[in-house]
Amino acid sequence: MRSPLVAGNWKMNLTSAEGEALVTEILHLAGENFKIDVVICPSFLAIPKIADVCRRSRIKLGAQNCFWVDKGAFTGQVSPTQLAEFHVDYCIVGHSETRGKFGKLEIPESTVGLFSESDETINLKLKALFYQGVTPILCVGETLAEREAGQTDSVIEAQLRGALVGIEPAEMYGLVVAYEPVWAIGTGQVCDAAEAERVCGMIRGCLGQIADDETSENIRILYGGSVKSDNAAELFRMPNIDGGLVGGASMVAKDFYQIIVAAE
């Protein structure tokens, strides 16, 4: 049976000291009695400090991205080997923002080309993470224009198939997939629970075709996109939604704790 998972993605927010204080407050609220998997994904610079806090608790450590080569002349990149040094358990891969797709654009549109993640680079990152024993959280999702054109399912299926080329079912067994409709990320809009369940069920069916039914039934599928304490319970009640990838609400201790309770 799949155990729920709630992951907090801090994105480019919080200093090491602020992150340490936040995790400490979450642990105080929970009394460390988590019945589910809880993951915190800070920025790279905060990983060492948060790693120290996580080691003393049941919270697991995640990263927000990685490169696919262990070392080399790749200025500004961070490798899975470097993440493993700090006992990173999970790593987000293929987030819409690294694909250059933003629900709420806060930078000049002319600069979006800086973010050029592709299915090929995501595939390379997944393989590198599996090799290091780090669990990937693979993000998939459609833009508003793609949804309005009736392309939601085909876009997500293409993302899944492109990301998982050449990966054996045995490796996929521990994979986590996060459905994040781009139009709901950072916008305050949330996908209707019934529709989120439909898409997550479609994702599970597609994973069954790519791998096999047994593997797909063991892959945890999260929903992400304006998950808050007041909508989490309705989303997590759905049979194919195994938790959430949480953005803004993960940086407010009480809100994040209430989301964890909803998943429990």
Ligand code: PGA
Contents of the next structure:
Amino acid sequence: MRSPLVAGNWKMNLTSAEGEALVTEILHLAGENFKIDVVICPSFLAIPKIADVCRRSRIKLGAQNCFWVDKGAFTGQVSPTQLAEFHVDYCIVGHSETRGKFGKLEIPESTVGLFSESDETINLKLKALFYQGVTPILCVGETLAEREAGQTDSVIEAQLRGALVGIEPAEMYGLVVAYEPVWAIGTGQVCDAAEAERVCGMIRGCLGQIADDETSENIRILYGGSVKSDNAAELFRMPNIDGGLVGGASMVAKDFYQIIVAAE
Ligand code: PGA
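With the form predicted on its own already on screen, would you show the form predicted together with this ligand?
Let's see the whole complex now, leading with the same chain.
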């Protein structure tokens, strides 16, 4: 039986002080008592402060990215070991804003490789995170052009296979996968619940082929992309959707709390 999970991705928003105030407000609304896993993913710099607040509650802490090497001359990077020091339980990997063309930012083609995650680096990050006991939240999803070309399923299958190369089913313990259609992220254009369920079911089937059925049945699959308090319940009612990865609405205490309630 998979327990629901709701994760808030603050992206490059909120100072430590603003984040602390937000979490305090969420805890005030929730009475510090969640029946599901709630994860907050602040910026790296806000992690120590939010870690303090989370330690006093049942909220778990997540990071938004990491490097795959433990330590060394890698200027500007943060390793899974450094995350583990602050009791970071989860780490987002392969978000569409860190894959490919760095989200929707217009950058010259020649710089894409400098910023972006590829299937290979995503795979290295997953291995490093599992090794450190930090649970990856692996994001997959198609762009609008890929959807319109009828490539949704093949794109996602390739992302899953690329990310999980060389990882044994037994090592995938705890893995969370987030289906995030790129066209739904930050646009207010949520994926229809029935279609989100179809894709999440397809993802589960694919994980069954990559690993095995028992492993895939235990992997939590989230939906992400314009999840709001008024559409969360319909999405979370679907059998293959085990919760949400929430951007914008996770930064409004009342909205995020209502999304948590919908998952409960
Ligand atoms: P959104 O972002 O909820 O603001 O669409 C979701 C995400 O990027 O994970």
